[in-house]
Structures are given as structure tokens and as C-alpha cells.
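In the block that follows, a single chain appears as C-alpha cells, in the form predicted on its own.
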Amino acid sequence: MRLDWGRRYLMCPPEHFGVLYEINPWMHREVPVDLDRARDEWERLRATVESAGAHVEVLDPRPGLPDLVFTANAGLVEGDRFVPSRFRHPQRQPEVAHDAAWFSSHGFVITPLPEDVHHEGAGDALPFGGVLLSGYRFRSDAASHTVLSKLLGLPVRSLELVDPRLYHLDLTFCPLDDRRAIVAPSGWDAYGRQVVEALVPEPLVLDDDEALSFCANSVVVGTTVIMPVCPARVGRLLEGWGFEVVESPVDEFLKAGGGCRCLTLALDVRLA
């Protein structure tokens, strides 16, 4: 069975995007962003997502919030509930009020996390097999997982992220359907690998180079898999499983450590 979510997404135009600070290994302030190229890449990604059969809603950009474009980090959606992120880095904390206001105005019930935990939304949590897989260490706290389980009423399985280049779960894990997922085990500790091995019947296991291409940071719409770049082996395996792979380059956003999924937030996720 295909994923029962991923037909409605939230995106934010890159009008104020730039690498203005450094909070992951990919970010270097001395590397300029070509804003015109970023706009073109964003528009192409939006068009590709829509062509695959999904609807895209738009969050207004705001000056001074360059990473607002990475809507996957805004929070977690569960039905008509929205759990806003609590960002560890102060540079991103002003995004929260803007994100929450959009969701409130669109009929979502806002369910905040306690002030003493950090969690970065769908960037560090993805549903699979009736549970929520959630990463921790670089951006999210392990303690947030117990809180999320109580708030959302479903099991949360913790994965410790061990490679700072793969600082979010969505750089290492991509659900494809109810049995398959793209996985990058090099990004997790030994226990995390065991968790995923037990949960995913048919994993597409990436090697280190493939993982660092951000191909796990894909947007899946039905049988279409949209990724920044597709390594040849990965493409062959996906096509053998009946998926169509579409490359949507996002080179300007990779300068900030974000790929295709980072630029989208699924609005139709129902976890419980």
C-alpha cells in the first residue's frame, strides 16, 4: 500500500533566504546564495510536487527569518493538530510564532511542547509502521519523545543521530510505502539501526556517499519520489519497486543543509 499522506504540503518562498549564520556543517556564511537561482529551484520543486498530484499551500516569508523556507522544521501535523517546534538554536526560535499563526488561521489546534524540551518537527520525526520515528542529539532532545508520545497518543521510537552532517532524521530516513523506506544507517547509533531493521521490512540502504547526496531527503507523492539528485543504484532499485524518480535540484538550499523534503511539510498526516 502507498503512503496515505503526502498529497498536501506547506512551502515558503525563499524571498529572504540566505546563509546568515552557521548551525550545521553545511552552512558557511562566506558562501554566497544566488537568490534568483534559489527562487527558480523553489518554483521548480513546487511545480514538480504539484505535477505529481499534490496540493501546495504557501506560508508568507518574513525578513530576518532565512530558514523559514525549511517548512519541515516548523512542527508536527497530526490530523487537525499542530505541534510547533521548539528550536535549540536562538537564530530559528523567532520562526515559531509565525508558523503557529499560519496553522491557527487555517483551523489547526495548536498543541505546544513544554518549554524545557527541544524538538524540530517533521525534520526529526516521520511516521512509519504505526509508530513515529524520531531522531535526537543535534537538534532535538531524547526527552521530547516521551512528551510527543503522550501528546499524540502513539508510540515513538528513538534514533540517536551520530553524524553531524546528517543532523536531522529526514536526511537519513524516507518512508516510501507501508513496507519500504530509504534508510541511511551510517547516520544512527547501533540501537537505532536495530530499531529500523525491526520496523522496515524492505529497506533501501544507502552507502555513505549516497546518504550525503541528500537523496533520502525526498518528497514522496504516491509512486513519485522527488529528490535533489538520484544516485544510479538508488534509481534502479526504486524503479524496480514501481516508483518514478524525479530529480529536482536544490543546490542553493543545500548550502544551508536543506534538501527537497526540508522545503516541504506534509499537512495531511494522521498518525493515530
Contents of the next structure:
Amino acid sequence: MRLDWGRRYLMCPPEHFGVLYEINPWMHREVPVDLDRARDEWERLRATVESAGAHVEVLDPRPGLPDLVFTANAGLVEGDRFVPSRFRHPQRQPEVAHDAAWFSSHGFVITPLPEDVHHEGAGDALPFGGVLLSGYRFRSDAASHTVLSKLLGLPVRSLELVDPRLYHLDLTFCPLDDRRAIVAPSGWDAYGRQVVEALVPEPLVLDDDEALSFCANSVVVGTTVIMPVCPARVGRLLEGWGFEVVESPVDEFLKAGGGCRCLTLALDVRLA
Amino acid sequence: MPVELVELEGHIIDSLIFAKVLDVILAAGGDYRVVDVEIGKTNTDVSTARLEVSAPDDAALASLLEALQVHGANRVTVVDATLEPCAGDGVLPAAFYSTTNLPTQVRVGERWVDVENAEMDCALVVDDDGRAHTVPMHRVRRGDRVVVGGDGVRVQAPERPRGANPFEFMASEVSSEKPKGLLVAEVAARIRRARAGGGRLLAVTGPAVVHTGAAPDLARLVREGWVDVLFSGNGFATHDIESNVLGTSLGVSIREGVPTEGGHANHLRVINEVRRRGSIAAAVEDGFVRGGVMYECVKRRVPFVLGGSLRDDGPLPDVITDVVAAADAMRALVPGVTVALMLASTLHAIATGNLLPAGVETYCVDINQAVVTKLADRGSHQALGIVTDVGLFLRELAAALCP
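What would you give as the form predicted in complex with the partner chain, now that the form predicted on its own is on the page?
Time for the whole complex; same chain goes first.
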């Protein structure tokens, strides 16, 4: 059965995007971002998502908030509730007020996390098999999972992330339908691997190189899987399962450690 | 080992976080005790677990707690103990915490501090420098900061080693129907072990030690250095001296076991002569006392406390007749004691039991099972009772330790 979410997304154009600080191993301030190319890549991604059958809402960009483009990290959507992120790094914390204002003005109930935990929204939490799978260590706290579970009345499975290059869960895990997911076990500790093994009946297991191409950071719209670049083996497996792979290069955004999924936030997730 | 309580909450079973946390503790060289686990009933219910985490030292525990925090295991917030100053000398605040004889810690300045001298039925006083110790009621002074209520105090439950051997399970076990020879051999082995570890042996003696003819065996143990401290009363010391000076114990010939002519006053005459000389030590020095347990104590400089009681004759000049002062004198000699032998003594044994930390191996030897039970009932749960004639016990113990 296909995913029952992923038909409505929030995106933010890269007007003020750039690598202005370094908070993951991909970011290097000395590597310049080509803003024109970034705009083209973003527009193309938006068009690809829409032509796959999804609706895209747009969040206004803000000067001084270069990572606002990565809307996946804005927070967590659950039905009509929105849980704004509590960012680990102070550089991203000013994004929260802007994100919350958009959700508030679009009919969502803002459900804040307590101030003493960190959680980076859909970047570190994805629904699968009736539970919310959530990563911790680099950006989100394990303690935030308990808070989220109580706040939203959801079962949460915690996964410890171990590779700083794969610092968010959505770089290592991508739900495809109700039985299948793209998984990058090299990003998890042994306990996390067991948890996913028990949860996902048919995993598409990426090797290290495939994982580092960010192909788990895909946007899935029905049977369309949108990723920056598709390793041949992964493409064959996905096609064998009946998915259509569309490549949508986001090289400029990879300079900041973000792929296709990071640039989108699904607005139609409902678990509870 | 320093210990902290941590709590883990969430979908810790399905996420394998609980298993991971236990593994992390062991891998770091620490240990844990699961205090409680509550498993969520439905898919969405969270589970909680509380663990006592220990590590070899404070630094190791701190870094382990930091590692556990990453996995959501947080130290359970514990408040500092509440301290209240004493309003006057010898009077505690109304809600004072009353101690046990178990190892105890007090939370002061967000740290667990070991209580220095575990003793039951005392107050806990925290010094200005953050050290904590037990103080009996009559010894507190106005302004002493005393722990009130139970917050920020924790007591370490005695370990319960598994095993059928009564020595492995020191919980008011009474041994009236156990082979005595084996028990004595085991006590001797334990005394040797304690001594090898630098521990001190305390003997608490009643007059029956002399009446049963066992005083020479005890004297031998003192002479050969096995006894470090002696607590007793007027009766024991008097009969010990009487038996050495006049050959009787309460007028009865030690050799023949028959009352001697005018013997009923023998002990009074002996007390009188010691009083004439001013002290037992003086009576030893001038040759009036030439042998016995007290003689050996004086000669070997083994400290002793003779605590007085209402019915005492004399008493001997060394007897401390103010019972509070006597208890204080005993208290001062307790530090360092690791083995206590209660030998046919009821009142002094119980008084001593009150002063001893639970960690002191205590053997209560008495022909009367009720004495042993009484000691345990007064809170000295660590006491192992050996129901036997003290004369036979000491003879075998001396034979085992002084071959």
C-alpha cells in the first residue's frame, strides 16, 4: 500500500541561502554557493514534486536565515498540530519563530516542546509502520522522544545516529510505502539496526557510498521517488518494486549538507 | 563505589534503549541495580525504568552519567538534605533524622557524602566543611547543623550474600544446633582475615567468662595480641582479679569448684585492695595482680572500658560510673574495629551493639539463646549467634589462634 502522506509540501526559496556557518561536516564557508544555480535547482525540484502530483506551499525566505530553505527541519506535522523544532545550534534557532508564524496562520495548532530538549522536526522523525522513527545524538536528544510521544500520543522508536556525515535521520531512512523503506544502516548503532530490522519488512539497504550520495534523502510522492542522483543499483531495485525514480540535482544545497527531502516538509502527515 | 539513581523513560523496550543503557554501564566498568521497571501497557504508553548506577570512583561515575544522558537516562533529581541548627546543647531539632547502623550517605551541596561513623539512634551532623558524621543526642552543641526529615539521606542496605553457610548470611542467625567446632574454626579464620586486613578485634566480656574458667584462655588471646579493645563491667574485672589473687571467682574455687571459707567477701577484699592502689594498672605495677585478662591488658596496653551499673560492689576505681560517659569512652574506641566478640555478656553486648556500624562482624557467644536474639532485636542484625558455653568456645578459639 502506498504512503498515505506526501501529497502536500512546504518549501522555502533560496533567496538568502548560503553557507554562512559550519554546523555539519559538509559545510565549508570557503566553498561559495552559486545562488543562481541554487534557484534553478530549487525551482526544478518544486516543479518535479508538483508534476509528481503533490501541492507545494511556499514559506517566505528571510535574510540572515540561510538554512530556512531546509523546511524539513522546521518542525513536526501531526494532523493539524505542528511541533516547532528546538534547534541544537544557536545559528538555526531564530528560524523557529518564523516557521511557527506560518503554521499558525495556516490553521495549525502550535504544540511547543519544552525548552530543555532539542529536536529537529521531520529531519529527525519519520513515520513508518504506525510508529514515529526518530534519530538522536547529533541534533535531537533521546529525551525529546519521550516528550514527543507524550505530547502527540504516539509510539516513538529511538535510533542512535553514529555517523556525523549522516547527522539527521532523514539522511538514513526514507519510507517508500507501508512495507518498504530505503535504509542506510551505516548511520546507526547496532541497537538501531535491530530496531529498523524489526520494523521494516522489505528494506532497500544502501551501502556507504550510496548513503553518502543522499539518495535516502528522497521525496516520495505516490510511486515517484525524487532524489539528487540515483545510484544504478538503487534505481533498478526501486523500478523493480514499481517506483519511478526522478533525479533532481541539488548540488548547491549539498554544500550545506541538505538534499531533496531536506528542502521539503510534508504537511499531510497524520499518525495518531 | 559511588552510586547515582537514574531514570529512563520512553519506548525504551521497543527501541532497545533499556538494553543499550545496561550494556553501556557494564562496558564502562560500572554496575547497575534495577530499582524498578514499569512497562507501558499499550503501544503508545511509555515505559519507565529506574536504575542505581555505580562506578569505581566519582570521576568514572560522572563520565558514565554523561554517557547515559545521551541515551535519555537522566539522574533522578535529588534534593540536598535539610539542615537545621540545634537550639541548645544536647537537644536536637524536633524532626531530626534518626540513624541506623548501616552505611549512610547525605546529600550536601549536590553531592553524596559518606557519613563517617555509622551508629544507630544518633543524629546526623553536617560540618561547615561539608563532612557528615553521627552524633549521639547528648553530644550535640547549640548551632550544630542537624539533618531533619528523610530527604537527601540514603542508607545502603546490607548485602545479602547467597549461601547456606551461616557465615555467608549474617542475619541474626542463631546456631544452637550447628557443629560448634566448625563454627569456632570459622570464627578463628575470620579473625585472622580481619587482622590481615588491618582490622581490630573488640572483646566484650561478662563475668561468666571467669566463672566458667575461661579467663586464662582469654588472657592468652590478649597476651598473644589477638585482642585490641576490651569492653566490660565491674563484675568481670573483679572476678578476673579475684581469681588470680585468691584463686576464687565470687568465692568459689576455680580449681575445685567449691565455695571457700569466707569466700563470699573475696571479691570485696580484692576491690578494696585495688582501690587502695588507685587503679588496676597500679595494682599490676606493684605486683598485687600477677596474671589474668586485666593484667594482660595493662601489660600489653590494650585499652579497656569498664562501664558501671547500679548493682556494682565497690566498684573498682577504673569503672566509669556515669553511664553516658562510659558509652562515650566506648564510642571513642570503636573506630577501626572490624570484628566484635560478645562473650557471655548481655548488657554490655547490647550497649556495644548500639555503637557498632553494621559492617562489623559480630559474634555473640552465650549459653542463653535469648541473649543472642535480644541483640539482634535491638538492631544489631549483623550479629551471628553461637549458643554454647563460653568456656568451651574460648578454649577452642585460643587453641586455634595461639597454637
